Amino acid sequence: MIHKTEDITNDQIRTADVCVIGSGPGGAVVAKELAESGLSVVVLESGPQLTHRISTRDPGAFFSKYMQQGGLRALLGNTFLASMQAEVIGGTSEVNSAIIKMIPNKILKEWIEEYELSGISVEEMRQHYEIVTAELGVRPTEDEAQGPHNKLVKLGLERLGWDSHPLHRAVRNCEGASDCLTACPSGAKRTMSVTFIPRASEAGADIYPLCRARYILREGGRAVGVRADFLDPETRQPRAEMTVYAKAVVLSAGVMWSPILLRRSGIKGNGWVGKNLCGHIGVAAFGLFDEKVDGWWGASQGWGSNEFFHRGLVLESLWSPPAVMATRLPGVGHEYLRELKNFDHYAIMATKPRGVSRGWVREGLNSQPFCWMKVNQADADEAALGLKACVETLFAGGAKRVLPGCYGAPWVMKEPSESDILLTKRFPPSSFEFVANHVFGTCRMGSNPRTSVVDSWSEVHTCRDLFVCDSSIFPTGIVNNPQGSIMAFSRRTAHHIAERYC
């Protein structure tokens, strides 16, 4: 059951076969699979329970209540990279665009060879992926849910003769409200809170929202439980303590929090815990059209292209509310207000290089993650290539001018040839308005304990019965959106855990 923790004021003690920290795509899959196998499962989630009926479509109000660090998290270093993750039952599945893709075979083979991952095969991972996507009901975005902004991107790609396809998403009866970022207002998105979490609960799992893990209990070189705090729903300050004793612990707290909890628990992984932070480094272009686009109608992201996939780039349509995206408009004062009035004439296209830059995560002020990354020139060059492709697509779709969002290039481009500068001139990383919402690597998977944190079954090398199931185990970026791959790897680990403890 999903417990109502708002009124809990006394310390609690629980016992279970498995304690899962986090309820996002990794933790939800593990909880569901283990509960259905007959194991007793307790899930701890630091965020509250959210339904589309009590959500708000105001990004500022939503972010402050349901996003980690109020939606203001960033990776600092030689440039600024915004990075948003949700803090709510269902994790970031509640606020993403529901795009589901599998890790490319080529990248998985690279991992298997370079990091000597034993027992993993492309065929096995494909099976896990197909099972979870079938349960989610993943399908191509229907034409009636595309909306004008996606169709303009489609038109541009087709006129250029580039690969063009509807994005596969986990939705059912999508109404095209284009509000994926602030949780689906109609409840059509097949998030963890409406799929795997309810199924875990029906199978007997106990889910505790507003219960933040503090550290992992260890004894004799193995994990034996979790110490956590129940949080006040308004202040998010501790109000009571929760102790869960378990045969195994699964850490699915995300790329930022999983390494922090490991370090708090005395697990450093030969210095690798929290290191190797990497991610998809995204950029976007805005196209202004004569006709109304009304970007708030249609799937937030419904159309894409793999034309540059061989370069580690994907192209995707994009929409977010003006409160999130309007900072990209040119001008100040009255000039800016004039541009803002034209926001319903804009379509947006984004690209995200795989990313070869690296950084780290540590516990910072107020016990929050402090994230640092140095973006190298190679990633900046790939971002420029992807951005040029976005500009060309928008012009081909009929845009009269395009905002590339690259300092040093024309801030407003009026014809496609102006985008040539993105390839003829080298732009430093600080030139771009980067976003890094897909992050990886801080608990890297590998066979060698000296260079990785978890083994091929996601078990921590230096602590038995402790597993990590989120994208922090990915050694590198994967080009594609990560949710489907996280769920596939987590299902594989869940079956391994069930075999050991059932």
Ligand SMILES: Cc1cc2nc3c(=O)[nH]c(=O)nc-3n(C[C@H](O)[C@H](O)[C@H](O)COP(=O)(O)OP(=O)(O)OC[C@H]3O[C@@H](n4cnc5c(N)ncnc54)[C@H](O)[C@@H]3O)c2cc1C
Second form
Amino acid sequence: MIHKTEDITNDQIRTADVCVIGSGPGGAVVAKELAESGLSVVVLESGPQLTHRISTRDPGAFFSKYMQQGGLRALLGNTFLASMQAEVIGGTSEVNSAIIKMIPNKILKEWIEEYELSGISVEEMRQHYEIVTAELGVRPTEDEAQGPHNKLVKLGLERLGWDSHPLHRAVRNCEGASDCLTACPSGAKRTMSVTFIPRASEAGADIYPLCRARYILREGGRAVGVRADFLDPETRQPRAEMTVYAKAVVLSAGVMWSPILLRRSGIKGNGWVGKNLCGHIGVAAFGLFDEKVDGWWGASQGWGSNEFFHRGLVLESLWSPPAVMATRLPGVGHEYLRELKNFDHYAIMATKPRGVSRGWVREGLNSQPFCWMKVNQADADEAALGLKACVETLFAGGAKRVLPGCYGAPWVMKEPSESDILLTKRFPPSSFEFVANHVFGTCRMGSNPRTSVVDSWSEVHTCRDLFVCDSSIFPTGIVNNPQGSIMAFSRRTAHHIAERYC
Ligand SMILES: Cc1cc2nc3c(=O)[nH]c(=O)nc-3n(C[C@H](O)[C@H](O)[C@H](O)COP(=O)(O)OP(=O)(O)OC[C@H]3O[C@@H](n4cnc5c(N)ncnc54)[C@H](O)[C@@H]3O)c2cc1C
Ligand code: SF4
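Show the other one: the form predicted in complex with this ligand, since we just had the form predicted on its own.
Below is the whole assembly, all chains and molecules, this chain first.
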């Protein structure tokens, strides 16, 4: 069951076969698979429960309640990369665009070879992926839900003769409310809180929202439980302690928190815990059209292209609320207000190079993650290439002006040829307005304990009975949107855990 934790004021002690920390795509799959296999499972999630009935279109109000660090997290280094992770039952699946894709075979093979992953094959991973996507009900975005902003991107891609396809998403009866970032108001999005979490609960898992793990309890080189705090729903300050004793602990707190919890528990993985932070380096162009686009109507991200897949980047239509995107508009004062009034004439196209830059995360001020990344010139060059493709697509779709969001290039482009500068001039990383919402690597998987944190079955090399199941185990970026692959890896590990402890 999903416990009501708002009123708990007394310290609690529980025992279970497995304690899972975090309820995002990684944790939710593990909880459901293990509960269905007959093990007793406790899930601790630091965020509250959210239902579509209390979703809001006001990003400020929503982010402050349901996003980590109020949605204002950034990777800092030689530039600024905005990076969001949710804090809510269901994790970041609740706020994402529900695009589901598989890790490309080439990258999986690369991992198997380079990180000497044993017992993993492309065929096996594809089976896990197909099962989780069938359970989610993944399908191509229907025409009726596309809305004008996705259709203009489609038109642009078709006119250029480029690859063009509807994005496959985990939705049912999507109304195209374009509100995926602040949770789906109609409940159409097949997030973890409406799929794997209720199924885990039905199979007997005990799920505790507003319960934040503090550290992992260890004895003689094994994990034996978790110490956590129940949080006040308003202040999010601890008000009672929770201790769970378990035969195994699964850490699925996401790419920022999983390494912090490991370090707090004295596990450093030869210095690798928290290092190797990597991610897809996202940029976007805005196109202004004569006709009304009304971007708030249509799936948030409904259309895409793999034209530049061979270069390690995909192109996708995008919509986010004006309160998030309007900082990109040109001008100040009255000029800016005029642009803002035009927001219903904009369509947006985004791209996310795979990313070869590396960084790290560690516990910073106020016990929150502090994330650092130095974006290198190779990633900036790939971002410029992807951005040019976005600009060209929007012009081909009929845009009259395009804002590439690259300092040093014209802020407003009036014709496609102006985008040539993105390839003829070299722009340093600080020129771009980067977003990194697909982030990985801080508990990297590999067979060598000297260079990785978890083994091929996601068990921490230096601590038996402790597993990591989230995007932090991916050694590199994967080009494609990661949720489906995170779920596939978690399902594989869950079956391994079930075999050992059942
Ligand atoms: C705006 C946005 C759009 C995206 N769109 C897509 C998309 O369309 N398709 C796609 O594939 N990917 C998308 N992603 C990325 C995808 O959502 C994430 O990669 C994925 O959710 C990561 O899953 P996870 O289980 O690793 O972590 P998360 O989903 O982040 O879950 C981790 C959970 O652990 C909890 N937690 C953290 N610390 C603790 C603690 N100490 N105690 C208890 N609980 C804790 C957190 O509150 C959180 O709920 C998007 C991301 C964003 C931000
Ligand atoms: S586009 Fe709107 S209706 Fe469709 S899944 Fe996203 S929020 Fe829900």
